[in-house]
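A single chain, nothing else alongside it, follows as structure tokens in the form predicted alone.
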Amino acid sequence: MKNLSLSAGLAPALFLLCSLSASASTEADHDTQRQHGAHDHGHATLNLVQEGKTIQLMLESPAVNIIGFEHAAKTPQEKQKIENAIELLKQGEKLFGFPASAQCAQIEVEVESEHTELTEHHDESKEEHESNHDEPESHSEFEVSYQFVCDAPTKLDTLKVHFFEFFPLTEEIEAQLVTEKRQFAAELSPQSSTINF
């Protein structure tokens, strides 16, 4: 994964939050006898760290939630679907709604996926396509990091997650948040998609 341009303060906090999220998911696996990690179809994870005016979001989701499949794109339609999804994922202000009074603006985004690499290498030979076709479907994911700056951070009291509207195959998002006010977790669904800070 490429290095993210995080401030010195945010990088350790986000790393710690991701580690805590992973260990919590592992414990939940034992309790529920069900895979509930980053690669559970219909499930995604969201980590948020606020430091002053800066908010860093990291979203991880199986590719099937985003594009409806996990295999390498085999048709022009599948390639187009990936490109459209990547363009939409880059638009954090569409996917995450901060209060207007907080005056938040996205300043950085990075999308990582096996699919982004494939769309950048269109010169794959027919033989490679055929060999990919014979292989069993592998798990693929999207990891997206966003950085926002909010000019009025004291007005940050909610975050509306619009992700479900754009990617309806996503059934739930497990969120871990570290804000100026508190650290907490939230379970989001299409019916309950607002986080109260």
Contents of the next structure:
Amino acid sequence: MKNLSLSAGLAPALFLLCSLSASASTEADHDTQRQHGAHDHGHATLNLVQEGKTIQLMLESPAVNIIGFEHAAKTPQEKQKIENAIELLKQGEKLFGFPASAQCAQIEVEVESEHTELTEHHDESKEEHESNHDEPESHSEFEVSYQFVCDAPTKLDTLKVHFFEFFPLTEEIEAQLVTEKRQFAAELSPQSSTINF
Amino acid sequence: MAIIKLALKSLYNRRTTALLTVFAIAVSVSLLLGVERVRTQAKENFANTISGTDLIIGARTGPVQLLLYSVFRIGNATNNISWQSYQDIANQKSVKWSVPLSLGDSHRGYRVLGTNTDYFKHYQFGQSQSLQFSHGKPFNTLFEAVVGAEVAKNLNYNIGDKIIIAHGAGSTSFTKHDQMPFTITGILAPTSTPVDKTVHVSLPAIEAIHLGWNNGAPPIAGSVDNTQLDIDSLQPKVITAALVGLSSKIRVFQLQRFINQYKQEPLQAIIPGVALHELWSMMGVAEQALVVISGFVVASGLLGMLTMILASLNERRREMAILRAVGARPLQIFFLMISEAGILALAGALLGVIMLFSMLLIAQPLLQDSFGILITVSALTLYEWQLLGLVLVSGLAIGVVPSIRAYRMSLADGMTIRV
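Alt. form predicted together with its partner chain, vs. the form predicted alone above:
Full complex below, order starting with the chain above.
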């Protein structure tokens, strides 16, 4: 008796499933992609990889942590704010405190964001940019990649992340670290912002 | 020195209660140290299970879950990944080597892993140790298998034995692929990792044992001709996960991002060490709870000692009074009581350590058999010494209470005759 009522209840659900999968197969033809990364205000991620003398850092953060808003800059003040932030983000030696004995120097930096196009290169790649964003985005992010060269990588035992001091809207940075010795993770906060290798 | 001798003799006179007290402290100390040891060693064991692998690829779930089912064989995959996507990733420029893993079948309760011979080359554990064969060699043809050390030991398998692989992961699986027995060609050396509990076969073999299974029903006898099967025609369509090694570590996050944003299939790439870290932070609360509980057990053991000494004070009013009468100073009475507490705590700690080591010796094979956790019986670590020291100091501190009482009351109390 119980089984009977159960299967009766299942029938509409099964029907729904079938129709769903049918519509899914037609959707697939359009090759649309509906994947979205997480976007969590106050929360940033930092990836660090070290091999030999090379150290690469990749910082990803919602724009609100850095400039306090995520919409496209409208007023001159907002534009100024973005320019200042980008200027600061490019100074990796200010944001990341490597031990002096490791003799690290930044050799490359790249800031990528929905906001950079608006302030920096107005003409180039503008079209491409627009085609990427045919629908208005309510969220925006900053992606910064740094490359450092350390002459004495064995001396690299700690890394002090000063990010919180410059961008106080950031509450937490989740760090993934891959070095020649090991792989590990660290949760950084304004109270504990040092990574121990 | 004389005072300590006196304390020892006095304790000897009350040996039953004293011994019970020592025993209570010993049990609590061995529990404290045991929890600490199992905690740290289990962690170490987990961390030592996989090394040298830059990324693990699987269906998009959580990093911890992917790590658990692909490496530790705990739980099951939520989804498989297609062979095509795997090939696409394996052919990326930054990928140096990759090993496909296919799980889901079992042999008498042990997991069967479909893979290729690269697994024996690239899988590393501990401090970059590679897998070693204690007997035989890797599988070569379709119906050959390599078993882990524990499988071979517990089921008494030798090279050349024929085994049958069951569908599904249960130990009492009804549907056995008994048309196709496998020959054991190799036995791996013990690793103290889940590899010991695994039967390894080739990927085409996993496909082959499922040939002829229609709609979940086992094949009709004779419908699949075993002799006609060959490795090349049995290309797998899906795998469970894959291990990936890179030519340069610098590329690890780029490849991880590429895989996590792979358009054709929801895939996920995890860095084993990072996922392990996530697992620890999840288990951290339970771990701390265990430590706190064993701490409280030690406290209750020491409180028992306090009760015993305080209770004995009443009986020993005369003893104290006589000591005072023959010239002992109050301070000496104080030290007598303190050294009594110290002796009990020290004896308890010593017995506790002895109990810990004997328990470890007994539990070691059991833990390894049922949980795959290897607890090495090694000397006390600095932290364990510190814990022991803490027990001793707290024992002495607790001893202060009855000592002060004895110090203040000994003469008057003992001399006054109460009716």
